[in-house]
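Presented as structure tokens, the chain that follows is alone, the form predicted alone.
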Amino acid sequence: MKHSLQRLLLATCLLAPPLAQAQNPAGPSAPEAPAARPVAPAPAFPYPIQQKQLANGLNVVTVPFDSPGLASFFLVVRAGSRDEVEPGHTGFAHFFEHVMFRGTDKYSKEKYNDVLKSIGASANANTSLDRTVYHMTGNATMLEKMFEVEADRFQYLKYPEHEFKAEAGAVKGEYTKNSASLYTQLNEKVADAAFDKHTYEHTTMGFFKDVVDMPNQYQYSLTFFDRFYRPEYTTLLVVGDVKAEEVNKLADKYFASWKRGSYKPAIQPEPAQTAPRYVHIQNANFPPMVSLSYKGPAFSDQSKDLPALDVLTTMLFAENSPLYQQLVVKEQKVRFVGGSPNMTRDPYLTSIRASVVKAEDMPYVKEQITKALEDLKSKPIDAKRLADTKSALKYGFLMSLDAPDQIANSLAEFIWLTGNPESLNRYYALYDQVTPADIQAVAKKYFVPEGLTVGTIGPGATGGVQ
């Protein structure tokens, strides 16, 4: 990784514009040298991305990386809570994160775990709004065994109804445990209030009433698996001490017979919000909280809106920023304040949160945050600070790419957003193009009262911030 970073930084230096040339000693009548062709900037991702699509629609992505004897194997399923369109059936994308480890006829749960131990691998999964990701990291020389066991469960998962009910009960227990957190409760209330039609209205865990009823939905679970666990929804990603030829050969051997499906969820677009919305949790024994969630853009690797919002929020809430210094350091009215946009397939929320020391200061804190956002609309930000922030964000991304699983995680995000890992390079190239005018433009476009949902936690019957 160290050498790759050095090559990337060297390439960046070589691409810097040349110093102004001295005047031609031959005088103005001498012919000018032909203008140099502009050189494309170095890609943000410093490793080769090799792709092959099977006839059934499965995309196979290989990233060779210098990690002797180690490889990460990811299966990215572009199905999350966003795709749960039928009333009464939320939470199933997350449910499959659990039940996918229940086994098959060939590899029972216990035998699957024994195989993982034998190849020195660890396996897990996680679910979010737009995807479910299954991943393992282990001995690269045992790559074929990884292919075998993962292809088996993705095509031949089998669980009897009594095991389904047991897993559904475990999911309910997880929901109950998580919902003990007031932060989780606030997230649910904000999402439910901010969205009326789109499936982002419910969180990844699903609506509680649906989770309670899940043990009665065995037949529907089979339908969900049949719809989404198909090659056209899935990308196979291998990073580490591997070669693309080997990965593609194994993908053909173990996944080529996987049958393509035909289901496409009908996701309703969210109508435009026309006024601020408010939710509140009354609790006198919890630190007061103010949450400001503004409707934001869907992910795009062709628009500067998300990079500009990322830069804006990074600058606004940095520890050396005027707002942070005022609220946290000088006035000490806030324990922390921060926020960022979310990268999602459809328009979602840019969320800002502040943990307030005294509940009576919540209106003041909200006012100061919104004032800072208003200032960004009319006052151009400092060009040097903008350049430093963009550089820090890109450098931070590069420094995270130091292990196969971390590299795979970074690529997986762009796979579930667009289906194409090369989207990562297109997206990060946009950061270089963000200007002070772009920061003003996104502030004016997105930080507007009619797109705002305010969430509060405090001792009173209301948050007092209307």
Second form
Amino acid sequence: MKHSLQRLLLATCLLAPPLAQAQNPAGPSAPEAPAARPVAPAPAFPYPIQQKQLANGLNVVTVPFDSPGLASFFLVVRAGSRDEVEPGHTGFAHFFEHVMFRGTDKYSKEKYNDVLKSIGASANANTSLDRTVYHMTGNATMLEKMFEVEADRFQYLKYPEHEFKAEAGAVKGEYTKNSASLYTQLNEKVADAAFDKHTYEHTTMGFFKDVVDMPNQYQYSLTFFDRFYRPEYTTLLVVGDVKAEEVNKLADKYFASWKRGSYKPAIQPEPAQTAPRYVHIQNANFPPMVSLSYKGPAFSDQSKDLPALDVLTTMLFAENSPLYQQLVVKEQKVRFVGGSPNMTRDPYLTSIRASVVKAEDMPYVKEQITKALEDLKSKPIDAKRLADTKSALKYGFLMSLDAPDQIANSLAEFIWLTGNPESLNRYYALYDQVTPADIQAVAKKYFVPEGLTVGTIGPGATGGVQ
Amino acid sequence: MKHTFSRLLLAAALFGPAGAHTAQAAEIVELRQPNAAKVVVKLQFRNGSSADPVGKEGLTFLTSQLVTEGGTKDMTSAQLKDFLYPMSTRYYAVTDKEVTTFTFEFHKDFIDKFYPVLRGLMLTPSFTQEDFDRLQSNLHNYVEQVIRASSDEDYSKFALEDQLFRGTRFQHMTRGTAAGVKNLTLADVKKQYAAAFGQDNLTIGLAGNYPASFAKQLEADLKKLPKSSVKPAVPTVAMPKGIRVEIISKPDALGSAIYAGFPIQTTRANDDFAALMVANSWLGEHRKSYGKLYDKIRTTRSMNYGDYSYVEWYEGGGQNMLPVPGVPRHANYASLWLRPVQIAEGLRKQYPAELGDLKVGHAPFALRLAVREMDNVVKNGLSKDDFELTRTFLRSYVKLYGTTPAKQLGFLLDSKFYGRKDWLKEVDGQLAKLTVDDVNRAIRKHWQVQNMFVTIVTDDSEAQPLADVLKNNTPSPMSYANVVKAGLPADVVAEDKAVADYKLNVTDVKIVDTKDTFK
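Please supply the corresponding structure for the form predicted in complex with its partner chain (the preceding block corresponds to the form predicted alone).
Below, the chain from earlier opens the complete complex, with every other chain and molecule after it.
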């Protein structure tokens, strides 16, 4: 949950730099050279990725990194709010993440806390559309203890019904704190409007009515655990002051007896959208906002669509772009404008947001953004601008990799998208191949009114934006 | 030269946490890491929002933003953004109460290309009217609107500081007040830049992969900064008489966000701070399920998302799992943070059968429970086992404070602020030496529950009923939904009764309209 929210919040944050694009790298920034000899480019990820799959399907990934005495231990479960297929259970993957801290026969929640204290770990979990991630970073010499307690709860979680009911209140508290932000409220409305059939129609928090009903879902929680907390859904990732042999040995010892499951969710595909949709929040005491959310592609490490969209949005909204210089610097009609595609397992949204100084300028701002997108369909970008953007993305990525938990987070994203961390290198190799023609092609394919959901915050009863 | 000088500073500082130091020239702190891919430069100035002139609240913050958002003598802001774009450099300024820190992060491949920009921004910033207008408008928008409608948690924290530091230069948000920001001019910014960002109130920090010549060049260039003529104004805050509550009434709040605190006279400069860290970690370590507050309010009673305690300011608590450097302060306070709890209006809607007549939500019960927990530890202290386990945790956990070069460097600069060489390393030795008696003594010396400030941001429907309960000290029984109530253990039911009747030493309760905050 926090991750996807964070990206959207970042993109709308008014006084922080627009970091949303900074996490995506590209290959070397040489100009396009399609006829060049096929030389394998250096992998984008600068550390060796060591993998071993257990017989039960659990994938074990080790990345040694120079962080003396420290290790990050991640369990990535490929189940998130996307997998909440039955009505009435929205937000359940996230709720279940909370339930995972309610103990086992061997380690009650108090004993589990005592172990975490003894490891000196920063430990937590978070859920998003496509996955749930459990993480702890702490004393590398306590690695075996990390394995022991995590293997125990992933296989033998056991919580009394009362404890389950009590935990639901914490999720309601989380909803309560999040909903203080109008951006959160807008995210919720836009997702609900943009999707009718697919589970992406609700945010990871879920619909409030389902959150209130959570204490009554004990039986469903047993089913949920049985379905998704299985080795074939899970990747174990260890980064830091560790060796692959040691990690693999411990994985064998603690996880080899974990039984494979058989469940596969039937997620309804979203039918093609045929006309623009509109949602609005009326509030006179908040900066007016226009958001344009276009249906985008699903993640793939074989297609150039997503890298091309990433390059396009990075370039279009960078602080040195003509659009930014016009709207933010010269005209000062906009406080912030930004946007980026999302990397998701199924097709989701590429969202663009602008915080507008005066409400009456909202139609103008929307028009200017749309015009800039239209221009990209007909005018190819120059080679230098493309090379500069690839370089910006590459160095942004490299600079983000300086702590074991940051490295684990970067890899975890590709693990939940495809199940294989090597996807990271395959995906970033595609950036090298993005051409001006690719940028034009994705602009034409995705930035179309039929795929658009407009969200607005403003003082009027409607956004007044068409 | 610089080594001798920092030893002098250290010697001067160990005698007490008094006011800001009076350095004569920039100190330099280095953390060379030849295997790192990037370089981090941090320039920390002893000014901060407490150095804002009266009536110009927000000036230091805006000045620092204008330095990082503008251009230089050699390049306009637009040219500079174009030049830096392919390098993906990051630089930003953070202004806290007593310091402003500029951070520059760039890949080692670009040392030579980026350095002239860094030097230009710090020595010859462009300060154009166009940039000023834009950033002032954004800042005004933040203090006037965004803070009231983005996070009730941050809102309650800044409002508590407004109450706790009232009448001092620590009162206003680091971003200023609505009137203060509106009052600023470009001339003010230029004046503040010349007066508050000097070579003599600067500590230079360098980390990562850079040649020795780079450090020399940086140090030599920053000597060209003028001498500063303003100082941060560090207040001594008097303990309030009793518990003084301000309730901020806001339309459409879904919960009640609570923050409480009282001044303490201890900072990282003092050795018994480590003892307080142990006590605090046991009571309410930030974002950890181990703390007493979290266990009783969230885990057992499921009232909210989390409950924590602090013995110093914690920046960005909603976003950060671990403390961030760059916010060191001499004027310190202990605090309790209760994340939003349910209000009566919401509970009536959610559970009409059992809570349809409810008059007030969970806020008074949550506040009583938290204060009572602190009261219990003041009276009874920690057990030997709890002490040992918590100390073991902290000795390992503090290593996570500095997992990146930028964070390590930030904590080194903060160490200098407190007159320490390397607090992150020293604290382990301090923790190792502690006994349970030391911790319990520190608790009794620094903590109490009779006097504190409390701020609660809540819905307008909740403000008056909540004020009535607190003012009259009437019992506030916990109102559970039946679905949770049915399975409550007997000891929890008994404790609930004691909490509901627990008397708070409330001496003042005021309701403030959201429109009247941060004016």
